[in-house]
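A single chain, nothing else alongside it, follows as structure tokens in the form predicted on its own.
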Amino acid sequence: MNINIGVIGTGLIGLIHLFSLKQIKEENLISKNGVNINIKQIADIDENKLNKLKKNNPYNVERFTTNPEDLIYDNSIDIIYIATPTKFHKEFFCKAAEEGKNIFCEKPIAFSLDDIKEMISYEKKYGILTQTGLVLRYCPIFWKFKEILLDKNLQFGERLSFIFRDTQEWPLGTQTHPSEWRKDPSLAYAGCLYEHGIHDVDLLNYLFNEEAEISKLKAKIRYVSQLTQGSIEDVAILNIEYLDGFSGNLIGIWNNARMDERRFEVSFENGFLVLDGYTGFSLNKFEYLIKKKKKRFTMKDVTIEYLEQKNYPKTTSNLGPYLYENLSFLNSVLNEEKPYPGLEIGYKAHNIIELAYQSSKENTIINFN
């Protein structure tokens, strides 16, 4: 059985998906035997990028094109990855859905909640399978974070507060993010909260909403850097309160410090759970304290446990969560099961972010129904 894949967009995240798919193919990581993964077409409007990929063709791609519609209307393609600037997500999604393609759509999903609703309607109308790129749900560390919250719930006691800080170097013209499109609202829509913080808002939903829903939100959004003439936010501070009284701060920052890391600390009646210096591939500290009992975890041990629990194959890849989300998506398509996380989960995160912009603009507390 062949699975033919097309990828639209060859920026950083597009290349990560291409490398993940290459790894899955070469190491035969798909759970079903006799499945052959083919990266059939790649589309990008930047011909220079395509020519660089063509030169060595490390992914054994059959065709390169500067017109994404060539890929969308290719009847032989089963799955499309949309890894373009956010502006184009909805357009390509709806066209691909009409052609019956299963779709992996990167975050942010689209420019507006109405756009996402329309995408959900297309998904249902054409019976396609869709996964969104909310990759933190596939991080072994955050999986373990949630396992600890659930397993030690009684020992921790009542939830008190949290502090979650996400700091990223401005993703403009850097070695990691050489592109410039994120400074343009017509392509990116918004900044650190929308483009990057959507991961963090979604993670809070993943970790905390099973205990209680959000009840109140107060946000302060700032536009400090001259890189974008004040059109893209680089500071976002969200104070979030849940129905059980648990509350805390989510802080998102883009600045010129050469660091990309998250710090997450949750305080309880009887202790705390803390993750410090987490980059996605390394960390400084991950531990919990319950009264006088402390336990520390390593990245290696958590990853081994995660692979065993999720029944994922061991691999030489160092792409970690990106590989796991692609494995999950491809297996969902093969088994004709709803992929995770889907558009509805992404919509919830987008809704919170839009309410945060409203709160900051109006300098008001948002009360959730």
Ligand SMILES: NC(=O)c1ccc[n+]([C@@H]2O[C@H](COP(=O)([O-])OP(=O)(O)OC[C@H]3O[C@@H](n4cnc5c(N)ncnc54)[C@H](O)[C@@H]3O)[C@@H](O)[C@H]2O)c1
The other form holds:
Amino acid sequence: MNINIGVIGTGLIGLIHLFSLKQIKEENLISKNGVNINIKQIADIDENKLNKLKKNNPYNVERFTTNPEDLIYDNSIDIIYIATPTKFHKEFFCKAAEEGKNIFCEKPIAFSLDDIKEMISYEKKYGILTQTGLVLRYCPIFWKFKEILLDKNLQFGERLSFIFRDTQEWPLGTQTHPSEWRKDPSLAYAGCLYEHGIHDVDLLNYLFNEEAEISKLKAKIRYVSQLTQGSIEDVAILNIEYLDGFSGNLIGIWNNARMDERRFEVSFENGFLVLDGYTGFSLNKFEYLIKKKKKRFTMKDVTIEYLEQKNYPKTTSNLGPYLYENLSFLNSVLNEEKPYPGLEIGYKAHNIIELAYQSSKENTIINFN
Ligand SMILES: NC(=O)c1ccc[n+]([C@@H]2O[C@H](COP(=O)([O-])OP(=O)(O)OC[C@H]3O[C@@H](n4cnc5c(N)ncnc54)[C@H](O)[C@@H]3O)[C@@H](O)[C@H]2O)c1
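Next up, the form predicted together with this ligand. The previous block was the form predicted on its own.
Now the complete complex, all chains and molecules, led by this one.
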């Protein structure tokens, strides 16, 4: 059996998906036997990029095109990855849905809540399977973080407050983010909260929502850097309160310091849980303390435990969460199951982000019903 794939956008994340798919294919990681993954077509408006990829053709692509419609209207293609600047997600999504393609759509999903609602209605109408690129849900470290939070045997006591700080280097013209579209609101819509912090807002939903829903939100969004003439925010501070009174701050920053680093601390009556200096590939500290007793975790041990718990096949890949999200998506499509996380989960994060912009603009507290 063949799974034929098309990828639109071959920049940073498009290449990560292509590399993940290559490793899944070469290491035979798919759960069903006899499945052959083909990258049928890739599309990018930048012909130079396509020519470079054509040279050694590391992903064994059958056809390269500057026109995304070539893949959307290719009847042999089952799955389309959308990895372009955010502006184009909705248009490609709706066209591909009409053609019955299953879709992996990168985050942010689209520019407005109405657009995402429309995409959800297309997903339902055309009966397609869709996953969004909210990749923190596939990080072993955050999986473990949640396991600890939900472990009733641990005597943490009541949860009191949290601080979650995410610092990323301005993703403009750097080695990791060579492109410049993120400084243009007509292509990117907004900055550190919408473009990057959506991962963090979604992570809060993943970690905390099972205990209580959000009840209140107060945000301060700042436009400090002149890099974008003040049109793209570089500071977002969200004060979030849950129905059980638990509250804390999410702080997102784009500056010129660290590439990408997170610190997350939750305080309880009898202790704390802290993750410090987490880059996705390394961390300084991951530990909890209960009544003066500490327990520390290493990334290696947590990853081994995660792979065992999730029953993932053994792999030599070091792509981590990106490999797992792709593997999960392909398995969902093969088993005709709803992929995770889907558009509804993404919509929830987008909704909080929109309310945060509103709260900051109007200097008001948003009450959730
Ligand atoms: N999930 C994650 O961790 C993650 C990480 C990075 C980026 N992203 C998201 O992925 C998307 C792409 O980001 P990126 O960093 O890969 O950007 P990028 O600039 O590195 O790559 C985008 C590619 O799309 C191409 N492109 C632009 N307009 C196009 C069009 N109309 N048709 C076809 N190709 C087009 C560009 O030439 C470029 O090669 C964004 O929505 C971004 O937010 C997600």
